[in-house]
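Below sits a lone chain in structure tokens, taken as the form predicted on its own.
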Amino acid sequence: MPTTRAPAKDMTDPAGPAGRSAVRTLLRLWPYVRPVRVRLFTAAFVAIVASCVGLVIPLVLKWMVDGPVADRDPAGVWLGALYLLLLGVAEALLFGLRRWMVARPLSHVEAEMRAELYRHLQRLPVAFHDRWASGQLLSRATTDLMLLRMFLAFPLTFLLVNGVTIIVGVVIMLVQDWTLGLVILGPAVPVMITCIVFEKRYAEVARLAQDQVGDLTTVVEESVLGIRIIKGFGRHRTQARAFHGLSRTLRGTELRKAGLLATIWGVIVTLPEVAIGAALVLGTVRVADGQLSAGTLVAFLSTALALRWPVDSIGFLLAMSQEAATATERYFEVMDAEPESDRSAAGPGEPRPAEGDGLRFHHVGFRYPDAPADSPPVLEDIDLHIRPGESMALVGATGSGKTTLTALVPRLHEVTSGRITLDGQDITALPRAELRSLVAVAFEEPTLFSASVGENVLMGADGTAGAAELDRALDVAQAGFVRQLPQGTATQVGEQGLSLSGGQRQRLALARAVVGRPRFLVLDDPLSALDVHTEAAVEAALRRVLADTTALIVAHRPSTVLLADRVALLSGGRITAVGTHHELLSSNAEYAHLMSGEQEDAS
């Protein structure tokens, strides 16, 4: 099971998010919002009419008050309640439009921004995918998003329309009564710097729990393609204590993050409600002394309380935005990353390679992108050539850099110096998709995906392979057993392919290598899960295959080897030896102990 994590961001980073700032990072999601602007801006529109509408409402019922109450008039009083019944509906209905025309265009941008993102982490480097786990990228395609939506859809437009409603309410109530106007506006400052101290520490705590969200999940993803492991060697304990901590240690970061949200709110809350009564009592006072009519008072206070919800609100928009501000910093240190370049060493137009030079290493070296500066190189001056229509075996001590090498010709990483060429020409002149349909590969450890075993077979064709390619390739594979299958090569194979046994995956991962007759054939010690009488089987078959086309062959067994025409010994990191399997065995001192199967299995 993989064990990579993805660091956290370093909250003292200046990039971190103390030092970003919520609205630059947000503003990132406007190329994804522009296609849907209007209804957005719009559907704002349209809940800021809403919102007046409702402060229209505490005007009426001063007309009510100093009007038809006043003067006992039950027709008046009945005209009022009508107005009061027909702004209510008119509201309801505003606000209910507004929620339909944000769904539909917000959901299509959350679908376009999750297949973007889908998009860039195939084209993103192996060695990307080797440093993050899969439960982070996860969480980014997921909850992240979501909480994406959940801004767009609603504290976006709120911080915007409760702002209006606010402004056009205090004007209401100065209009009404400036000095009581002045007594409601005495919070405002206070609230505004606990919203500023608020944002800073909880975008912290925030960005905190959505990393630890994608650990969480790493452990459940690694648990549920492990079970095998776990339940084999008893080990449901030791997860589920390690789930246990992930997740006690989130549940004390989400209280951290309710414990700054109530502190905000208690502030946020409290401090208006003062001030509401302190303007009651003071109106109060006033109307006793005629200074004031009840109208007015009941307006100014009706007016208030309209503005408790856009005031309350400030702490849990705020708080949502924030989250929304961290989600998408965690979306963009994705998208970010730089993708693989589909031609790096030449221009438009290239020709496709024409057969007649084989598979070349110039003077290769490479070295893993994040390892040590003063950390010798995995592969050093790899000056291999294995001719046309020749099968070359590879052959070398565990850790020896086999693997990698192989990883080198369908530029699954890139050399670090020297070139590697097919047929003459640099593989780095040829776009990633020319290249790998001339380059097939089967690694040891094979992937089957959630499909028919057709299917996963014919992922190795250029999509114009039929039942008859099908055929070939699983009889060259020995993979007859996927007839006896209950819907034979229809069978869905299951996640992982984990219903299946090793040696078939394996089988089934050779088929997938030959099934696009390859002119390059790289195969990462495809046989090492069969029995001794399926390998004998297969490399009969596999012989015919690799007498068309040009391979470089992983190799453990004696077996194996003896499938190639060539020898390469790599040891340390370099091409010591180079012959027929009979020279080396008679002439090398480490192939022949290799050979014998009594090396140590060194990493």
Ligand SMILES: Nc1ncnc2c1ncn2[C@@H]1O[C@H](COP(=O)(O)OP(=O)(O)O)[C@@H](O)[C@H]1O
Second form
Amino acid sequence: MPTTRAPAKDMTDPAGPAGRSAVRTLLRLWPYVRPVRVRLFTAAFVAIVASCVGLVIPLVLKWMVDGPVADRDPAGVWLGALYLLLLGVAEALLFGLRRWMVARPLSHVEAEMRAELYRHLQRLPVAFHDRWASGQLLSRATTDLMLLRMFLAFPLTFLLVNGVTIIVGVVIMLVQDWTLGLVILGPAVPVMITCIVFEKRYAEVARLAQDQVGDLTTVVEESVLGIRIIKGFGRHRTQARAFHGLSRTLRGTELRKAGLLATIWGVIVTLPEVAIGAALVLGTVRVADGQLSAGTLVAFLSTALALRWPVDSIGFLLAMSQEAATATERYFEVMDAEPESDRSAAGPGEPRPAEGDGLRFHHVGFRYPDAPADSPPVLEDIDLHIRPGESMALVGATGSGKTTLTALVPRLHEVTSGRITLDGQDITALPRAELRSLVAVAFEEPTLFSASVGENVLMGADGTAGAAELDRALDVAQAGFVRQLPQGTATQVGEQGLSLSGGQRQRLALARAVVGRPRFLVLDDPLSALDVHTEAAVEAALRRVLADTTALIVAHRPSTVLLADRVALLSGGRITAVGTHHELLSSNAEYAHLMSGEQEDAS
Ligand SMILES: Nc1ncnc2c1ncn2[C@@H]1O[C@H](COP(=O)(O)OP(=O)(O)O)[C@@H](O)[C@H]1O
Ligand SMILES: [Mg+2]
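Complement to the form predicted on its own: the form predicted together with the named molecule:
Next comes the full complex, and the chain you just saw is listed first.
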């Protein structure tokens, strides 16, 4: 369990935020948006209509000022007021309708994208998860997707709606009066330039902030999972300092975002305001000169004021779009990672095994994908044959590569050279699902899920295994203790449930491995946390199971080793000796040394 903060391992973006186009990135969302496109377009259309209804209001004002007001006709004024009221109500209703139209489909889009991300995460190879900090994945599945939903609901529509509104409004103003219209249009160019500059800068900072949220999530997650260690070692201060450091950095980034937003807002709000002021002065002069009707000036200015919100909002709509583009980018960084493939390595001429051939390693070499290129491989030229029904113990010093070797059989990692065969068939030629139903595994670090004991164990079998199989597996693993649990095998365990001891969890993991009566069993030191008596009982029961199972068992204690028919010694990444326990004990000094050390431990 990592107690100190591991840096977010993979957040490199080869193109860099500056090198991508926000629009092109956002276009990748189309497949997810497609199913709701009709709704979305209709809603946008409704919003455009609503916005344009708002623009009719100044025209009614003009009619009122130049007509009934000038003629002192109270009935006409009342009629005008009624029109205004109706237009206002219509505008509000249409905007409400738009909201109602998009809310449900967009939560659907978000849920769909999240489900797809989860599915993809399950299919990504272990090597991917080794590289990525879990907080980075978590933040992508939560914050980033929320940003995307908000983008689809709001900025996407309103960039369009406000754009159309501004164009229609400007046309109305130009039609009212050319000169005043050009005065209002004056700031357009500087505003656009500011927007472009702003977008670039904001993209970089937004990406930084979202990555930092991922880092922060990682720290929180590790602190929660490692809470015992943190408390036990009195590390809460250091941990809190790490957290504070990160959240200060994040705050700094957020402040930079706010600063950029403030700048663009300053420009976007001030320049048009100045233009409106200038138009007001010029317009008043021309009304006084009799070149312009009062109604036209009223209409012109109220149109200009009606456009203030669409123009002002562009700053933060662009900001939200940038964040959405970043979120999309982060989402697809995960989605683009290559999942485990079922490419068939074996040619069509692969000889089918006549009968069982057991588990064979043919000149297997392995190097972790993220290992430095000049480091020696973890495993080299491993040649090992475990005969059908035989159980082979794998012994080696810590770090010699035992866990790595066992992980190669169910293809949690792919061999870098050589091949592994099950009954003569290359494991890369088997569909993964089939391979993993043939091979059952139990690891030293047993993982239980938030589910009942029974569900956790039966996970090791296809859906057909029932209560009888469960009982048998629990007996083999000497996990009778579960019957004393408050609700027996229905007791909830895992993070949300009852805490079990290390040995208890190991026994459940072992039960999970044997419940499906697998042809091949791979156990990575599955008894390390058991006391000697329990271990002996598990072994006796395992021996019956192992009678017709081909098994590779990583072991430390002589008692576990004795369970196996033969022993292989792993040293320096190679198999240096194979034989029975007693043969190796008398002929191999390293083996004798490993066993003697362990004997003292076990007693
Ligand atoms: N995911 C990984 N990425 C890179 N190196 C690893 C990884 N896991 C283990 N190693 C390295 O591989 C070597 C063998 O590890 P391991 O198979 O766990 O040994 P053992 O189980 O025999 O103690 C160690 O040097 C370890 O540091
Ligand atoms: Mg190990």
